[in-house]
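First, one chain by itself in structure tokens, the form predicted on its own.
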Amino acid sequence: MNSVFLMDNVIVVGAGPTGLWLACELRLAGVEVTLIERTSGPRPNTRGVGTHARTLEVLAMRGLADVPLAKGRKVPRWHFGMLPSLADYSTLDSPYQFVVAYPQNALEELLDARAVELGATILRGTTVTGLTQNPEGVRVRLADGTELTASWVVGADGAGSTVRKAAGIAFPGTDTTYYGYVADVTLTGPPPPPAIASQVGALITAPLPSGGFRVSGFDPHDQHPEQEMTLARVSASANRAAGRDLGITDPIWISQFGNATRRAAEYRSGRVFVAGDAAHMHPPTGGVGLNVGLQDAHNLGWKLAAVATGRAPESLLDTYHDERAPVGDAVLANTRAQSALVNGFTPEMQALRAHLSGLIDRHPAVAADLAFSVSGLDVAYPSPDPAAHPLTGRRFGDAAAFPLFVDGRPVLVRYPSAPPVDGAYDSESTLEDLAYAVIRPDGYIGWATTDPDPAAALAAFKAFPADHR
């Protein structure tokens, strides 16, 4: 048996976007970074297709949102558990006011070239079948004997994760009780409205940068998941919803998926974590699995960077269990009851989805909500420390500061009130009564503070556990 090891490094299993985005945070502080990817080359088919206004903020603070915000369509209002009244993301307080269309295998190839050139190592066409993990490191076991040992191992290797499964994390939750299926196909007649759901089916439509659609839905008469999904399957469900022929051809890729909804019990064991779709798995509906994965990554990767290069003490690392798990519930509360939208096939629940559609129409508010909801800007991470600001944990959306994050690392901002300070980013906002504060490499404030005295600030940003080269 081969042993390779590579102490002091990380290895990530999984070369998603929530893998590869981990290998870019790790990359950026310096840390050595291995990657173990069981396909053997970029996937050329996409799963996600939506990216939310907080993930174009996060990949706007590393210098990455360009290209999907110019190959992308965005789509200002989008819906939510099909309703036929859509939620309106034009009123997010965020630059990026909109979903984007843009292929996950699209992302995927960007952050892979990302993490490639950042000097992360990626070992495509291998599979981890187990690993064991002590005080010092983890061995990570794959398929052809080769053992590898690090200090420390992400599971970002799906809802079916090994990693998970090795380190002995929990996954509860409910299992499978009614399936749907996804497309990516040409129309040749004109589109339906993006969302239809009835007493007949269910669909949604959305045009893909490609020019082509993806069809999604679920049909209560289509059952069968025994059954290989092909053209003619989708095609007769998707009709069926829309009261017309589509004219659904030249297939790109067909799956289907069930409503399945878990979380793990722990985001880390040790010196194992995990993190994306190997710590929380839920139908697709809303399209924010990609995202929630790749946040997870982002808050995950400054942390274990401070730790693994010896700048913050172990402790922070539990941090990311204690920020993300209840991030996890909420969105698998909120697929949850869009899915019970979705899947409203009796009078009873027409009669609910009628109900909420007027909501949504006469009070701008509800639609302005749900967008946040979805969006990822709602999430804030409360302080631990009852003596800390109020505002300790919340996201910061200045995006004129964002190039300042490029390279991860805190960024000390001076508020209007307060003195000036060396280095400090002026905003030219007032947040509350703030003097100053120091915002984590993901983006969130760190510490906040009314004091105007800059001496103070400045030992608060210096003692923060991020790198300060």
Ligand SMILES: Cc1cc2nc3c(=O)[nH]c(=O)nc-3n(C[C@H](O)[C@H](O)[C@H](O)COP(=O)(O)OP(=O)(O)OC[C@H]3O[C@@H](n4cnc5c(N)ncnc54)[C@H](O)[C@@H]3O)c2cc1C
Given for the second form:
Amino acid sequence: MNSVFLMDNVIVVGAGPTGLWLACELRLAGVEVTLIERTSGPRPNTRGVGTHARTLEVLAMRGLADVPLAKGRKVPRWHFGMLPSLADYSTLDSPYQFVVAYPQNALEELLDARAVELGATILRGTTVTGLTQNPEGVRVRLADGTELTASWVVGADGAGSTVRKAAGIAFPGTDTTYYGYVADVTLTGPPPPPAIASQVGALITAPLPSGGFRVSGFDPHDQHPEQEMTLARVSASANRAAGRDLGITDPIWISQFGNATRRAAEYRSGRVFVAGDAAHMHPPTGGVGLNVGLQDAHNLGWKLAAVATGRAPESLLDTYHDERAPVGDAVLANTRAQSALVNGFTPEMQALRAHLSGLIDRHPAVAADLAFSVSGLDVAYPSPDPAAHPLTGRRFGDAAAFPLFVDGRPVLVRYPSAPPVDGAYDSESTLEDLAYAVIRPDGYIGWATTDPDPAAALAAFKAFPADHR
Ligand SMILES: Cc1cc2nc3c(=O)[nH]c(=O)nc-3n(C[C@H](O)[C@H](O)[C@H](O)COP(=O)(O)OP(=O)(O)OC[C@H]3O[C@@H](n4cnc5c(N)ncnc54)[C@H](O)[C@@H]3O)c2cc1C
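Having seen the form predicted on its own, the form predicted in complex with the named molecule:
After this comes the whole thing, all chains and molecules, with the earlier chain placed first.
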């Protein structure tokens, strides 16, 4: 057996959106990264298409939002649980008051190029089969028998995560009870409304940025996961749900998925972490998996970089699970609620769907709140420290300051009531009674004070662990 001892500090397994984003974040802070991916080239088809507001903010903070914004389609209203009345993203407190329909594989290409540009090593066509760890490091086993060592390993290797299993991290949750279909096709008939769910089936139809349509749905009369999903089956199910012939032709991609819903019991086991689908799985009904995975990586990236480069104590790494596992739980709960609505084939569930749609129609705040709960803007990481200012952990949403985060460093903010301080970003808007705040590299308030003492603010900023100046 060959043993290869890399100088690299971190091995990331899986070059999906989560692994690619993490590699970029680690490289920004100067950490040596090897990304290991079992497939030999970019994904030919797109799984996700919906990029949400907080993800767009995060992309903007790293200077990467322009292409998805220019080439994607901006969708201000989108379905929740395939209800006919749509959630309303147009009032979100963000510069991005929409969902951007941008293909996942195009985003992955963008991130891949960025990771390479930043100096990440990407080993494609290489499969990880297992790992062992001790207090000093991790030994990663590859399919050809080679072993690599690293200080830290992150499993961003999807729902079936080899890393998660090898690290002994449990993945409790619920098994699949029904299956849905997805197909990228041409519609020769007029497209149906974006979301339909009746007693005979559920169907969502969305124009793809590259042309054609994605049709996805659930058919209670066709639950045969053991059989290949075909154009004929998709057409029969979609036409039944729509109540007419949609003229579905020219499939580019056809697949099926289950509704298994699980979350890793721990996001960290010693020197091993899990992120993205490796940490949480759920059906794609809510259209958030890519977004949540990217935010996992965004939360872990600066912390792991700070510890790997000796700028922070190891205990910082425990906050990754503490902050992201509750977000995983919220996503699972949100998706389960949507799944229940989508699969509401009984008369009782149809009545509930009609009732909820009525609430959305009559109360704009309901439509806005449903969008908020999916957008990622609702995420906050409150500090367990009772002495911390109550705003600690809140999202920093001042878009004018986003370019200051481009190199992944923290930012010191001075609010209008406080005296100037060297190197601070002078906010034009007030935030409650704050004088100064240190914003973490991931765009959340890491420290805040009402004390207008510039020396204390500068000291807090300089003490912040992730500053890799
Ligand atoms: C039909 C469908 C529609 C969706 N729509 C949306 C949407 O609109 N919005 C949204 O946010 N999300 C959506 N999702 C979910 C989204 O696609 C996933 O959540 C996302 O791909 C997760 O990213 P990841 O990087 O965590 O994992 P993955 O994308 O699964 O990437 C894992 C990578 O690890 C590699 N790998 C696995 N095992 C190994 C190994 N042992 N060694 C080396 N490499 C390995 C894999 O080849 C893969 O490249 C959708 C999913 C589906 C199926």
